[in-house]
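This document starts with one chain, in the form predicted on its own, laid out as structure tokens.
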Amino acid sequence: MEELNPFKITQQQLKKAADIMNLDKEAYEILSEPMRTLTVSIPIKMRDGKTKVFKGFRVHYNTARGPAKGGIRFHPEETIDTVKALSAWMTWKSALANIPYGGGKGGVICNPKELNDTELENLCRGYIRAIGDFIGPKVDIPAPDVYTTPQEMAWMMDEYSNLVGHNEFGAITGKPLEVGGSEGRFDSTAMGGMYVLREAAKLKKINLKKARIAIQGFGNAGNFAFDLSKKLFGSNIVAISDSSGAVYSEKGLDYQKLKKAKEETGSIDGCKGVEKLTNEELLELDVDVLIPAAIENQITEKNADKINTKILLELANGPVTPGADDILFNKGIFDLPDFLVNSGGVIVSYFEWVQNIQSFYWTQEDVYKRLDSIITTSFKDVIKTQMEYKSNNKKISPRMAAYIIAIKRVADTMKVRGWY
């Protein structure tokens, strides 16, 4: 049976990359677990006047390159080898894209949807007081992430300005465009995957506007996937879905009338005129694009073999497991991997740092060119490294590939700076 612990997932691939790329034995032991881990416990005055003890987390995996950077998940089921994991692919993420960060990341234990606004901007509060000596501009800054928006990270902003004494804008990003946000912020994650599709497009020779295309989500990077792969290719998206089910529909799916049955019913499942499918259905449609953009350990062992796409774009973390990659590489899917294809997301993060160092902000325009060039470049080198393990007779993934490249980045510099 597989292992499907999220931490012992990240640390099989990183055994699997060290080994083809031959890396330092003592390179791989410092890689191969997190620097510094840290949990608290964020006691928060609730509604009916009794108080409540919240368990949270933030660990930062890698700073070889710079200071930690990664998000802040308010989930009911986190738990420490979820941020762990997370931690270690935004390491990879921030080392791929080619940016001066490390790898970092944080939760907290809560059910979002059982809290007031009040309740839960103390929560944010508190967790900022619990973290805030292990967090900053160049320590350590974090983002939103599952269940935590624009408005949960201005409150934190605020919390730590107010510990700091100063405004300190830099210290959180995604925050809102009122209190130091970056244009193009919102939507980065799946315009960066948007990139990275154009690209793979092109090398398989593949009409994204013929394209059919399949999204597992619907929430911030499905629903502006589903948005973009519309305006941007004229792709037919057939089926999409949320945590209630999965809907489809042969002669594609309307974006406004999805959106409005969810505002509706709370679920896309309302949505009429359409077939109703299982998410388990959807992943296994005959598409030419299949876009997993919810959860992890979405595609495994036990249904990688049913999986009938040309192009596997990861933009959830974490979506396929390690036992269910080689199975996809025989099967000759082109299966690009979760921290290429959702790196926009951080890209974006560090423009926003930048331009809140600089206090000079930049246009929408701007920041999708430059998020266009460095995803662009990922792609390509990611391209170039498999190519190149193919002309010393050995076949590896794109993932295999992004992995070798960001492992020998974080190596490379632990080296020059003496670590080992």
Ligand code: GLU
Given for the second form:
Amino acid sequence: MEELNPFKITQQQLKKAADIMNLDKEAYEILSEPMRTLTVSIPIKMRDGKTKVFKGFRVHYNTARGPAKGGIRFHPEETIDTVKALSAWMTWKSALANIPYGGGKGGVICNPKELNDTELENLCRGYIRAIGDFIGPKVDIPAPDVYTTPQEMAWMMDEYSNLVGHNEFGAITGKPLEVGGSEGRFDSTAMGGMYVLREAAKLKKINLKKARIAIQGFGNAGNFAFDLSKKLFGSNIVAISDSSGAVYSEKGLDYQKLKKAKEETGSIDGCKGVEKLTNEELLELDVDVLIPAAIENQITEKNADKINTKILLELANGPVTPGADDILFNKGIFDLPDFLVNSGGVIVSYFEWVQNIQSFYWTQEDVYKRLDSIITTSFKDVIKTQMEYKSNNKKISPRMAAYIIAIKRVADTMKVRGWY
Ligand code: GLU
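Okay, that is the form predicted on its own; can I get the form predicted in complex with glutamic acid (GLU) now?
Entire complex below, previous chain first.
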């Protein structure tokens, strides 16, 4: 049976990259486990007057290059191992983007769809009180992730400010503009993905104007990926899904109609004039670009062989398992790894934090221009590393190239700091 524990998967990926690059054994040992993990209990008074205790986590995977950085997931199936895995991926993400952060992540086991606004706000505040000593603008800076939005970030920043006794906008990123958010942060994960897609299509000589795209997920990432790929390239989005299932139209889907259905019914399922598919069927469509933008372990040994796309743009964290990796690589699919493709979110979080520290705010144009420059450089670094290995007769995937760059940056910093 294939390993689906996300933390074990990150360890497998690290091991594979470490072997290829001959990573120092001591550096490997440090990088195999998180530096710190915290588990908390959060008692919340519910609407029926009873107290419910929620369980939460925060992990600092590695802080050699800067404060821990990473989102907070509110998910019914959250586990410490998912959070550990995601914090490892944040370490590689920040290092590949070459921004001055380590990697962190947080999560609370809950179903936000079952909470009313007051319960949700109290959970956000309770979580921050519980992890208050573990975070801060110089220590660890949380941000949104699955099922958390700018509103939750505003409550969390407010609670952290209460704890320290003054406004501390730089303690949390992904905030609304009114409380020190950055222009361009709301769609930055998708925007970064689009810049990577533009470069990938150029390299593979794919005309994005004629491209058929399928997207899995309609959340923080998938929703904007739909809108932006249409606006920027004029591509045809033939399928998209959310947790209720997928919709398909050969002629291309209408973004406004889908958004309306989602707002009115809570899912895209209510959209009229489209064919219905399952999430599995969506992944197997014959398309030019497939964008998994939901959660981890979507393309595994079981379905990798049926994936039928030229470019696989991993906008979610961890959508492809290591077993699937090899199958996709042998099929010649250009699979661009998550911690490159979705790094736009943390890159603009970095801009937000810099703006908060300086109390000096940039235009949206500035933000996009700088994002483009950073993520395009990362893409080119990945391709260059692949080429370097190829010229030494070693064929490596874009994921392994990205790992090699990121691991080397973290290991070099640890070395010069005297950690090994
Ligand atoms: N949750 C996002 C990610 O996985 C953003 C993290 C951040 O902005 O710190 O990259």
